[in-house]
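The chain below stands alone, shown as structure tokens; this is the form predicted on its own.
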Amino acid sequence: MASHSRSPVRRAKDLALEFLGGAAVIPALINYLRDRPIPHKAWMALLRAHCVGNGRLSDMLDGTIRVLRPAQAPTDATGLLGHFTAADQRRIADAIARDGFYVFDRRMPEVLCAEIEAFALRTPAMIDGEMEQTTDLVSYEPQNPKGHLYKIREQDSAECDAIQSLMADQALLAIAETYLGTKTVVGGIDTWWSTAYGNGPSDTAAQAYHFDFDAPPRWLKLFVYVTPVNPENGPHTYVKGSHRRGLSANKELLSRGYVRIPDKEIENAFGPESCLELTGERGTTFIADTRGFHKGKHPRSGHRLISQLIYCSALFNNHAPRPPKLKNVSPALQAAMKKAASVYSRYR
């Protein structure tokens, strides 16, 4: 890969850049103190710093928080996978840690699919593009499908009780602390339908490569297919490595800032043998770190349902607003409430 000097003016810029980043953790902490999101402003200032730095302010924040707030020494923990010792946390901690991303051995119930299934066939959803509408929300017609990305509101995925027994579960939450090290929250919900429209891949439904800032610094995120997926309905690929901070791969790419990548660019500086499809079947799970560039794949036939959770270390664990108070609690999830309600605090 070619070298990119930088000039005294751009790396003084650079510098500021990231100066500024750090000033902005400042409001984004006392937000959070107030039960607010990060302000959009104070956001756009650690991505820039994390763009201009390589990720470094984000390490350096990261460190902070795992000493003041760090995570509880691991312990045994059973949910819908299966059952995880502490050793089983930690190997798999250690996976997402080399490559960015571990897939399950074993998948989500067939009912718990069935059941997320037919709640995202039944509930309208925000067509991609029109993102941050609110009203007019459009059914997905899986033979008329009229957009690249059918996404269910956070607040709607949040009262399915299949989705809050993700949420409620013990062991996935386990090992997400163990591999931030941090204690951990639920930052997000997202449900969404991947179609086969139109004649190429769509920026807007994230189909061209890209690494995510949803929670700084740290988080990982939950996939589960909710339908089976092949090479030709739109797998998750992933960049396998491409997580780890202070790449030189990664320090030109990530100098352009919060923008898609061509699929050409990545397999130049990574190699091809890095960019992962996951394919599989109906319950396949997968946890990944999406610091690490990725993108899904634009299906050629048929479509994808995907639901995920977000695990943040964070402080301040997202920049969205809060979706409402969840109206219907199912006993799994009062359950997890009542055990630690801090991890829950965006839904309460």
Ligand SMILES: O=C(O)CCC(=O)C(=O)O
Given for the second form:
Amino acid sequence: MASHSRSPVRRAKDLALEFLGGAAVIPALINYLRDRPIPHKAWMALLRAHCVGNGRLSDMLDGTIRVLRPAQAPTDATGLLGHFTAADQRRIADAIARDGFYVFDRRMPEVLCAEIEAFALRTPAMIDGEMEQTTDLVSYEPQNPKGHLYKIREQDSAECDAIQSLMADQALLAIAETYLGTKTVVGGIDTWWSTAYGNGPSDTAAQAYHFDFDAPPRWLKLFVYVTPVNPENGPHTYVKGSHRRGLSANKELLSRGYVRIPDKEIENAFGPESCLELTGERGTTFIADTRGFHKGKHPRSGHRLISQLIYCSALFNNHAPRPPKLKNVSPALQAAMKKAASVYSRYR
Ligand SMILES: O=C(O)CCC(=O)C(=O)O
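Just the form predicted on its own so far, so send over the form predicted together with the named molecule.
The next block holds the full complex; its first chain is the one shown before.
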């Protein structure tokens, strides 16, 4: 809703941007039906509308997709973190709806973390802001970091057996689907090292507060701490409750657009007690609705290795260019693909 403090011209402009965001759904859907990613212009229009309208268009789209492509009725599911009844899944989805995130009681198996860590040590990665644009890949040397962040290409992460086990996890998928309330796909995979490089946080390494807009209207991110995380080596920091709809605290912050927000301003808006550093042993796993404000704290020493999966509806995903078809598919992922091929369409 437009603010009373805005001039009539500004209000009219914001409404026009929301309207253009609504209109962008048409080219986005056409591309989806042709199995192509959302056009960048259409995604930008959705993002602008999200920002000027305090998420109103995203909420409307979300409601529509939930009706048109509803999630299946939840059934009990077992995965790497144990057995989750339909009631457990509902309880976790409710916790995410309340807080914006949920930390699982159990941790990922040691053998899975060891496999991902070995993979991440031997796989050359993109340093910092060069990201998808570069073809220069560099192996991470823990004693000699050359950037804030070493991000492994999605096409490489997706070939790692242990990461395929995360992709195949039926319980995590069921929890995401319960929360999102729509048919859900695996919409992206990232694995990266955050290092103690430099004198302070880097914007390009997502070390200042921001919200995401990877796959509008709604998505969830799964985070697995592959190395132990303490306050010194880069905990993910989430602003509890900041993902909720129509929050007045979000209105001004969102109206700035897709920008980084200084810590102090986030603390003033939500209270310092809401800014939670999520620390934990190796294997600690949590799931977060990153429409809420969050950042990775810049490591003061040591490093952090994380693996991340995005769950979303397939329609408007703009996470990153689609990776090439998988070369190797583990038996676990093969079984999952057989059960629900569409969940993995990004990788086939
Ligand atoms: O490094 C982190 O913990 C922050 C990650 C982040 O901003 C994201 O995944 O959107």
